[in-house]
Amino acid sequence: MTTLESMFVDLYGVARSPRLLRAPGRVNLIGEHTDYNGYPVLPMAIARGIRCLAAPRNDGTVRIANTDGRFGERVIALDALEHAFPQGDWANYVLAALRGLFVDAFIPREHALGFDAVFDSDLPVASGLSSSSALVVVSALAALAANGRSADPLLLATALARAERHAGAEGGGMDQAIALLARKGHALKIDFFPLRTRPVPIPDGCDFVVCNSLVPAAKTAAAREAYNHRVAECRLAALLLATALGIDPTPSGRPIRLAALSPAATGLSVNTLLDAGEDAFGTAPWSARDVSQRTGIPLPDLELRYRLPDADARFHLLQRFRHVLTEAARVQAAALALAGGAAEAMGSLMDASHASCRDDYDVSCPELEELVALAKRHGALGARLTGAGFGGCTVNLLPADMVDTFITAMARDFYAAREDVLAASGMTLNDALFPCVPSDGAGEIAVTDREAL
């Protein structure tokens, strides 16, 4: 018996109609800091993920737990799921898809069933791999399956997307999207609001390999402050811009996106809305009173339209903006490289967005830094942090030939001199340093199949 199996049976009992549920992790190739801009993103799955045994019970109550030991058990009733559990917890991951489900009326609240799951994961924690969005993810299907339910994965994703802001982050819907809808062997183009996808297939001979910074990427409350805060940054020069070129900055009462205010919206160019944003932002940080004055929205209605997180802040909004328009040309321009085999163009595309991540957005580490000069120097042909920075981890693009070469010699001149921070952290060297293979989406596993166990 499996540990996964066998913890579900010590917990739960034997279950009846167990259901084995996988969803996957992600690395974005690149599009950073762009799907919540209404920007598109090209990320793809990966095998890693977080699975679930799940069984249906014939109430309304909801009992999780989780092999690793880090993770305590927890119950969710499903008639009180405005109680969250403390910020940080990983119970708040299923109770924000259990809200998803039922905002949406995938399942009705009426009779709704709960179910007992165990769930694993070969993700590193706190990775920036989209770890927390797999939870998400499997924990919905888990419950559509007690339920007899079964939902239209782009709904689903749109649904999830909303749902996991609770946890605390102001996501756009890349993990959601990715999770449900990738496809094995290729890459995905996500546009938003509303939500489209499109596979790119990567070539053969590019292959992708993940670094980890050891440097966590955690939902702690002051990272979830650190990305809310780029969030208001984009919002609030998409207010200013839109303000400046004469554009209803509240279009349905609701504040604009910068992807509002593209190329294709304009009719401008990349390079004239680059000087736009200039004329508008200068290149000195704004306060919200400054914005306030320039608006003439009074600060206590723009704090709140605008998710501001104090009147003292200070927001850096020409670097900001700089940074999406650019990154979204990259991701265009990336999904035709990569459909045209163009391995070369597409690794100057990462250098550049890893560049414009550090530079412009400065949500890069001297550990990434550390990792991505190591990768251009043993032969990646583009380099770059993947997922919302401040730690995590690089995805580098590599010739198939070089992939064993690469990891020996980033193993030797990065991970040799850190095996203390390696074995602190959890995890193994092929935790932290692995290839990774375009895999698909979420689904179930025939539980007859145990080796899926």
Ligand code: NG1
Contents of the next structure:
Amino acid sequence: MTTLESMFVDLYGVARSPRLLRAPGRVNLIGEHTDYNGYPVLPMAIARGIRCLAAPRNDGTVRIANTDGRFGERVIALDALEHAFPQGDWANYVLAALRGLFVDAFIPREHALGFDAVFDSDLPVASGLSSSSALVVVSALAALAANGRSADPLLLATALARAERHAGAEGGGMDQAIALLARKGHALKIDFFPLRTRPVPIPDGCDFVVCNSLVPAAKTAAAREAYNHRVAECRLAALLLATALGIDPTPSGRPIRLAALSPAATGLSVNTLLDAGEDAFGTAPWSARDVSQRTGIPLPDLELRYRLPDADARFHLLQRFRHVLTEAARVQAAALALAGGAAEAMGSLMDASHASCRDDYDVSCPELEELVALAKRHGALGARLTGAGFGGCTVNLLPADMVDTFITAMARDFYAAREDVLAASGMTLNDALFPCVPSDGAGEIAVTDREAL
Ligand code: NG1
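And the form predicted together with the named molecule, for comparison with the form predicted on its own?
In what comes next, the whole complex appears, and the chain from above leads the way.
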């Protein structure tokens, strides 16, 4: 019996037919901080992920436990889903999944069954590898299984992206979409609003290695604030640019997204749009008061409608706009490069993406910089931070015959001097530095396969 099964039996007794579900983590190859702007991304699912062994119960509760002692047992009442756990508690992601399923009627509220579940994971947390969305997705699959339901993956990904925002970060929809829709051997080009996906085969000779900076990219209050600040900056940039271009900044009553001002939507080239951005924003940071004066929108309305952080916040609109617009162009080029097997072109795009994340989007940190510089020295064709940034991991593109030497060199030059940091993080070297292959999306693991796990 696996640890997952024995813990399940110890806590809940023998269930008649428990189901085993799994959702993968991901690395985003390129397209950072583009999803919430309505621009595409290009991630792939990795072989690491979160599993959940679950069986239905009929008293309207969900009981959850985790083989990782850092995450304690919790009980969730299905009729009290509005009661969140303290901020940062892992149960909030299970709660978010349940809310999403009920709000969007994937499971009818009346007579909904709860479930008992034990989770385990080989996906490092707080690493920018999307463990939070893997937890949301696997929890949703467990709830659907307990209630004998299935769901269209596109609709489910959209609902779960919305639902995960209850946990605090105003994320796009990349992580839930890749977790549900990934295809083995492929990256996925994902477009948003509405969600659409297109598999892009990863060519032979393109291998990827993940390096963890050992700086947690946790969804803590501060990291969430920094992330949501970027989201607000993009909303304001879209408002001001739309106004400058004479385009309605609130189509259908909602703040316009930057992608609605794309070259395709406006008929303007990237360079013309960059010039228009320079004219509209200037180079100095903006305050909410500046934006209010420029647009005539009363300050309180602006703060509320654009969900602005505190009144003293400064917004770097030109820099954020430049990153998003050029990153979107890089995603299109990267999808073509990968599909055409052009590994070197893909690498250059990844390098440019990293520079833009660092210089214009300001989401890098010294440890990520050190990793990227070392990676380039040790033969990576492309090296960049992946995920939201502020810590977490880099993703590195290697020619296939160089993976082993690359890993040896990175272990020696980055991790050897950080054994204590690694030990304190609870990770082994293999959890921090590993090759990854493009893997399948979430689903059920057949009972017959369970022995092999
Ligand atoms: P991570 O790395 O999981 O925090 C976040 C968002 C994504 C995307 C990236 C940046 C969530 C759940 N995920 O990812 O939607 O915006 O940052 O590209 O908020």
